[in-house]
Amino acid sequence: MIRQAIIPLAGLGTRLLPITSVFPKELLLINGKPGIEYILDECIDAGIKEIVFIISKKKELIKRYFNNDQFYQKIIKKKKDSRLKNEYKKILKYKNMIRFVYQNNPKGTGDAVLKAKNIIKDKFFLMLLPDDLIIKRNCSKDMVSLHNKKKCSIMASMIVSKKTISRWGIYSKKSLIDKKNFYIKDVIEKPSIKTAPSNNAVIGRYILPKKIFSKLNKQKKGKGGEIHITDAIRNLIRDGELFIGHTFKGKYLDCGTMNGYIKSSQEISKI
């Protein structure tokens, strides 16, 4: 059973500058709703009970967003507005699920996940990257369902154009399970078109084993001088840990770029 999720939020959001110089990208509105709330709702619908936010001191506004009780209580008392009451109830629901951990020096996703080492209790946990929105179908819920059957690690996958392969982490497949799922032989970060073993790309949804923390503790810096979660995953696979690639049924939206952010609002408004 997957009960906990980690969401790394300490990134600087440079692809959305200048607005992210003062405002966390995760709080930017996507069709009138903060982007992070889509991720939270996905977690709740997937049965997650506790969510660990990895933030930095520069992202304190995220913590304030979920802990602004006095503001809501005062304004609700004055306004008697049912919409505000409902919004506050929703924020309280999120707040009661969230724990905050700090990563003040951005050393990569692997380092961010390692900060939650003492919080994760079960053998497996969910990790979501907030730049990746998946709409129309709950990818995390499908992955949790598959994990309950297979009792192993799972990573989301999407077929991408061969022209864009060098932008992604790419799976090397071991064997097919069915039309949507396959066992993973390896994960290769940003390969060239010629060396790519497939066009199945890694997307930001992971069910990972708690034992990954022992790998991250020893993990050396990789590309860009950062500690990558992918490198730790590769080490686990080489040790015999079973990983499944799950080709999700929903629609993928990249909210980490300005064009992607604008497109995300347009796409969600059509639902």
Ligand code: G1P
The other form holds:
Amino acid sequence: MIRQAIIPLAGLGTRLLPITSVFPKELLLINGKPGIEYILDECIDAGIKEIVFIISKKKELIKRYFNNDQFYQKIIKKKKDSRLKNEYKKILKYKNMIRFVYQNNPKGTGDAVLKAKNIIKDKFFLMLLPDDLIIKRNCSKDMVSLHNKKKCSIMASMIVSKKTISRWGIYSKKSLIDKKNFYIKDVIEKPSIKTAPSNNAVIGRYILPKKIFSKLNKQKKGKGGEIHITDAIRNLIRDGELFIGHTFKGKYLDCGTMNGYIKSSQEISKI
Ligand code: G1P
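Can I have the other form now, the form predicted together with the named molecule, not the form predicted alone?
Following is the full complex, with the preceding chain placed first.
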């Protein structure tokens, strides 16, 4: 069973500057709803019971957003507005599931995940990158049900155009399981077009084993001087850990860039 999820939220959001110099990108509205709530709803619907937010001092607004009880209680007393009551109920539901952990010096996704080491209880957990929205189908839920059958680690996969290969983690496949799933032979963070073994890219949904923390403890800096989760996964695969690549069914939206962010509101408003 997968009961806990980690969401790294300490990233600087440089691709969405200047607004991210003062405001966390994860709270920006996507079709009228903060982006992070789509990710939370995906987790809840996938059966997750506890969510670890990795934030930083610079992103404390996220914590405030979920911990503003006094404000709601006062305004609800005064206004008796049923919309507000429902919004507060929803926020309370989220709040009761979230734990906050700090990564004040953003050194990469691997380093962010390592901060949750002492909180993760079970053998496997879910990790979601909040820039990656997947709509029309719950990718996490599909991965959890695949995990329940196969009992191994799983990562989301999508075919990308060759031109963009150096922006992604890229898989090398070992063997096919079925049309949607394959065993992973290797995974390389942001390779060049020349060295990329395929055009199957890692998308930000991972079911990872608790064992990864011992790899992350020793993980050296990789591409761009960051500690990448991809490099720790690569080391686990080398040790014989089974990883599946899951080609998800929904539509992918990249909310970490301005174009993708604008497009995501348009796409969601059509549903
Ligand atoms: C991260 C991962 C990369 C993955 C991508 C998906 O990169 O390191 O392997 O393909 O997310 O969005 P980032 O977007 O942080 O550069």
